[in-house]
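Next comes just one chain, in structure tokens: the form predicted alone.
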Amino acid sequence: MKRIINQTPNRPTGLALGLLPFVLVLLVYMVASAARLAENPNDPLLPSLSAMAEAFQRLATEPSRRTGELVLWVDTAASLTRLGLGVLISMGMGLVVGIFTGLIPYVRRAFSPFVTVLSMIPPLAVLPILFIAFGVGELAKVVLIIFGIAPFIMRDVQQRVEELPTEQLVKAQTLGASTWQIMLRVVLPQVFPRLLDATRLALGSAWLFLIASEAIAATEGLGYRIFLVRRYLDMETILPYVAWITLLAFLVDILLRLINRYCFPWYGGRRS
């Protein structure tokens, strides 16, 4: 009898399966929201389909009656834009304070004990000391982002430089390459594939962080929006914005993860 450890579903089942919990979930939101509305329609906690739909439309497509814009792709471009600007500082930092802190042993020594305190710290325990600094701009939101997933990616890329083959390292400087040479040949182009793997994982507290700078001081952004039509108990606008904040960051792992399979096809294998 084989093993249920041992059976792999075929790609149709496999699709199945990955869709049969959103469908549940869908399903259980849609019995319980029509539950309700039927006890009372003017229910505002749990929005029918068709409303919410309606709701994402208006946002979308008609103009703001105050600014004259589209609140949707403003709010979209606003909060990426952050995000974006946060993330890609993050990998650089990671990149570079990783790479040094994993190959030589004094910078190793000097900084590793102090990036590891300071991923320790909780990043929304700074946030006002950061719209102190910083103001209520956009750079304490960027900054935001950057103290809570660069420790993380700086300490995860200095793992992967560790777990190195000693054997690498030695015939690259038999053969003569400098320090900067093993780090530019050797170590950079096995680094980055983790480099991006890292960062899809840390993904997931860049967003929250965002969320969490636009709630206290923005003037538009994803966010901004949700924190404020909460007060109207406008679960139309606030449900529809929460599905498309995870869509994006759904599209934004399959993006990375796309880069990695077709730029770095060996790295799926050495992790497999």
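Take the two forms, superpose them, and find the largest set of C-alpha atoms that agree within 1.5 Å; that set is the rigid core. Residue numbers count along the first chain shown, from 1. On a predicted model such as this, the values are computed, not experimentally measured, just so you know. First, how it differs from the form predicted in complex with a further copy of the same chain.
Once both forms are overlaid on the rigid core, the distance between the two CA positions of S50 between the two forms is under 2 angstroms.
The two forms, fitted on the rigid core, differ between the two forms by 2 Å or more at the CA of A38. With the core held fixed between the two forms, L20 has its Cα displaced by at least 2 Å.
Could you please show the structure of the form predicted in complex with a further copy of the same chain, as a counterpart to the form predicted alone just displayed?
For this one, just the chain is written down, with no partner chains and no other molecules.
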């Protein structure tokens, strides 16, 4: 018998193994749900799979009684818009601040400690200030996301810039490049794929802040819906919504990976 670290499953076994935990969780859920529903058919806590599928279909295809909108799509559009805006602006800020602090010693000394402290402040705790400064509309939600992830991206980009071999910067200078040209032609293009990696890492937090901000003041959005229907323990809606958000998060992650793969063929990629 080989040591177990030297044993590799073949493809079909590997696939089956990968599916196993999902199937198990599903089974456990079905058993638990059936048991609870047998006791109290109105029990809202663990709805049956079919009830959830129905609820999801209703949300996706039937106009809401109250507003006449297709709830799921309205929520998804609203949330993705906020997330997209917040993340894009954070990326822009991260890129600019990160490149400047990473490349120019004077700027680094001035802003790097400040950004570090900024990144340690728990954004949820300063919500009232954000409200007062930015209102309670879309802006505040986007700002919460920015406040939550931009400092992280800034620091990450700064580190990536600092990691660029000095050799490259010296080489650029021996080719006559000015500071501005070094930024534009040496640093920026090399940092871009790393920015996408940092963004992928930050996306988990971005979703959290999105949901938190939608829980606090909103009229639509995925987080809004979950926290609204939580009021009557409507797990038929919550669980499919959680699955849907997870799926969306997954797709965004894959999208970013693909962009990196196809736009920056020279980039080996950072693991994670």
